[in-house]
Amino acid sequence: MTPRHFLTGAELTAAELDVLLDRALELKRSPLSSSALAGASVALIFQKPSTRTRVSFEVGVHELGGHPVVLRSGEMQISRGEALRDTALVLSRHVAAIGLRTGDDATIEELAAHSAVPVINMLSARHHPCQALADLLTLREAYGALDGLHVAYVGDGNNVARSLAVLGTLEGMHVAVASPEGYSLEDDLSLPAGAKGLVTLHDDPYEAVKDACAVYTDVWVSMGDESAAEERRTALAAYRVDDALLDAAAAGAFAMHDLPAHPGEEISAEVLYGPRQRIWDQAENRRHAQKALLELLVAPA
């Protein structure tokens, strides 16, 4: 049988993302409830460094009854240039499914090629699907339906904003992205089939976070980004989330952010660790939303 990967969240339907995130709740409410994995085994190759993705799939794994399987590229065969083909290979014959935190996304489409079991995307250079089912699991928390909700991303137009952009469409929602010249979402970004929300791009932050029930943000500097940081900094210095720009926001409007964060620069102190914030939950939830993930790839009912 063909296995199903997640790659950039465009795999899944709307009906589909719905019965996740429902499901994803129940698990919250009883974590040891699902025995989904059972005598089974997931490889997580992490070749980025990792602290949230890293313990939300390994705890959930446990708590699913399977046995997570750690794995550092400087570990593996690949860092002494065994071909991603091999390793798809060779890891089929002994998991039930495979996490890759990687850079290029030419390389998780790669070993998804080759992979007889499914490919989970930990986070690659232009995707971070797991990171936005966890912010949509924390909306609904907050809100309940999704269907209508307008959330604004301020800062970079990254990985973060783009998945949050596709998973969150498909949802309905309204998700507005306000950057500065070179850092925005392109214009003809790709939306699932079936996305009935839709994308808005500004430079003004304030215009985007105008009635906006959550405003969203990520660091100015991400792994690889290094050499250009200050020039970043510069470039975002007029997209910080603090409390001024939750003020603009509809009442009662938090805060989000998928950590880690540097308070000061993308995110004021006082809103990181306030009450105008669910960031802590969105973190958690990126367990809950990985355990509902895997039983939909892995053992579908």
Second form
Amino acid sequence: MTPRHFLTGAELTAAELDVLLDRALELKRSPLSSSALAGASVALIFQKPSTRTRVSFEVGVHELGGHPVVLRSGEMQISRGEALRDTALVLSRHVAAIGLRTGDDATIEELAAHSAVPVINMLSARHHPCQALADLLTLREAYGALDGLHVAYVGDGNNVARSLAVLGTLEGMHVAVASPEGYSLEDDLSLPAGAKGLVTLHDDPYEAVKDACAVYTDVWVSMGDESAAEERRTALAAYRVDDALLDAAAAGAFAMHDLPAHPGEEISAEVLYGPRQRIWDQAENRRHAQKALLELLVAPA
Ligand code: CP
Ligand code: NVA
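Next, report the structure of the form predicted in complex with norvaline; the form predicted on its own has already been given.
Now the complete complex, all chains and molecules, led by this one.
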């Protein structure tokens, strides 16, 4: 049987995503109630650093009764030239799913092409769909139904922004993305077939946040972008989420950030550590959302 992968988020239907978010809320209320991974192991391969993704997956697999096998790619034979194909074939004989964090989308696509078990994107250059699951869970906790919700993303049009757009539109959200020239998301985002929401691209952050119930931002210098760090900080300097920007959004709007944050750059310290954010809830929600994802992919009801 062909395994179900989760590489961009567009693999889910809107109905599946709804069920997944409801299930994540149940698992949040009762974290040890599922033994969906009893007797199973999950490989988690990191080609880039991670704090939240590693811990939320490792603890989440454990809570589901499974065993997480955390692998740093530098310690694997991949680092000495073993083919991804061979790695996929071997891991498939041992584990029920493979998570991969990598810099190149072609790498995860190749691993998935040869894996007999589900492959989960734990972040690539273009996508961070596990983060978007936690983001939607956080919005659902705050606002209930996501259909028609207007959320702004301010800053670099990167993997986090793209995944918010892909999964948010599947839920019917309006995702307004404000970025400076040269840092925008592409016009022709390949949104999922069932996407009923809307993505709008803006230059002006104040225009994007008008009527938004949440204002999201991410780092200006993603992993792999370090060589252009100063140029990026200059270009993105006017795209900081601070109290003034939140004041221009809908009443009660809160800030979101996938973390790690750089207070004073893309977000002010006042907002990051103040009452107008749900950022630390987002970080927790990674675990609950990913557990629901693992149940769906590995142990479907
Ligand atoms: N948000 C996120 O993916 O964090 P890490 O890089 O720490 O995993
Ligand atoms: N856009 C960031 C997200 C980190 C979780 C990066 O790719 O480095």
